[in-house]
Amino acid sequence: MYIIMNRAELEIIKEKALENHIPIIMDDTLEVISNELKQNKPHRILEIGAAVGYSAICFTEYLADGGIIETIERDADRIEEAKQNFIKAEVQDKVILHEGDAVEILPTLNEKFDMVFIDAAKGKYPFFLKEALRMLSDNGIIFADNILYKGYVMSDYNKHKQRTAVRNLREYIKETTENPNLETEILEVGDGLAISRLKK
């Protein structure tokens, strides 16, 4: 039997995140990703916030033959994690990690994806959807993971330390939901889940 990774050190890297409290995607938010992947075998991912790269290595089971992970993140420690966990889940050569700032990062690139994973910087996501748009294919999807924010984002949260933040994802859900050759939907998965595709 064809193993796509290692499963057994995929449940170590994950245990480990949770230990050290390194934010990774929820079980039912990826249940929900991953059956839309199931349909649609992506040959190009691309994913704004690898942290220590669970969620990358979880992707990569459902890209197509040859297919490719390209992914972002900024934090040192973080890189130098995600890059050993590409190696003992066996994806190395699935993943193409970019160090830097996604704002800086994103457009340098010019491929076009069939799934990109927002999950990064909160007070960023506008921007990120900007550039998703850019390069997403005529079938891709955008998910933004985090987009309720413990619930913040659709109460009348106005205090200031996460005002930045809040403003921002509600900016991202109005630009989506309001953007005529979207569509979106909001799922109350984890920690909000927003889905957008480009209207056929």
Ligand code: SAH
Contents of the next structure:
Amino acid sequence: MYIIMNRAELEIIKEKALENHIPIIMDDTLEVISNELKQNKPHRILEIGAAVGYSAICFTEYLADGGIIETIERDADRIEEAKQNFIKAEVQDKVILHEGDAVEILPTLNEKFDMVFIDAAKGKYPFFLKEALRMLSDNGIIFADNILYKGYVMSDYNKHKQRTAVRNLREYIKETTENPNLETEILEVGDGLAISRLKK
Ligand code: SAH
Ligand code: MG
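Output the structure of the form predicted together with this ligand; the preceding block shows the form predicted alone.
So here's everything in the complex, that chain up top.
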């Protein structure tokens, strides 16, 4: 049988990330994304926010043959751990890790992506959306994690210290739902997941 990844290692990577309070993708969110990708295998995935590489490793399972994931992380310790994890999980040939701030790295990327997973600084979601749309292929899909941010985004309570994040997540929802070229759903799985597809 063709080995897609080292699953035993993936479990260890997941447990360690949870122990260290790394905000990895939640199981129900991963399930929704997996179901989507199984039907429409992407050749190229762009991930914004790798952390220790857990979600990227999970997504490799759904890549088309020869497909690749490009992922971005700015935290030096997480970068080191992600690199080791890609090797442990035996997916290092399928993942390219860009080291640095996505705000600087995204404008340097120019290839098309079939799937974009936005999972980094919440205050930058509108910028990440703009960059994702610029690089999205015609049948592309964009997922944005943590879009409901512990319920803050849909509540009218506006005074907590995460105000900027909440304002920008609301802006992301507004832009994706009002964009005539997009079809957007907001799901209450995990910490909230926005799914946007380009209309045919
Ligand atoms: N996708 C990962 C979890 C990512 S957590 C998983 O599910 O396994 C969010 C990560 O985004 C953090 O590690 C944080 O350091 C990184 N991040 C936040 N803002 C960023 C930015 N502007 N550029 C690059 N990385 C960023
Ligand atoms: Mg997340």
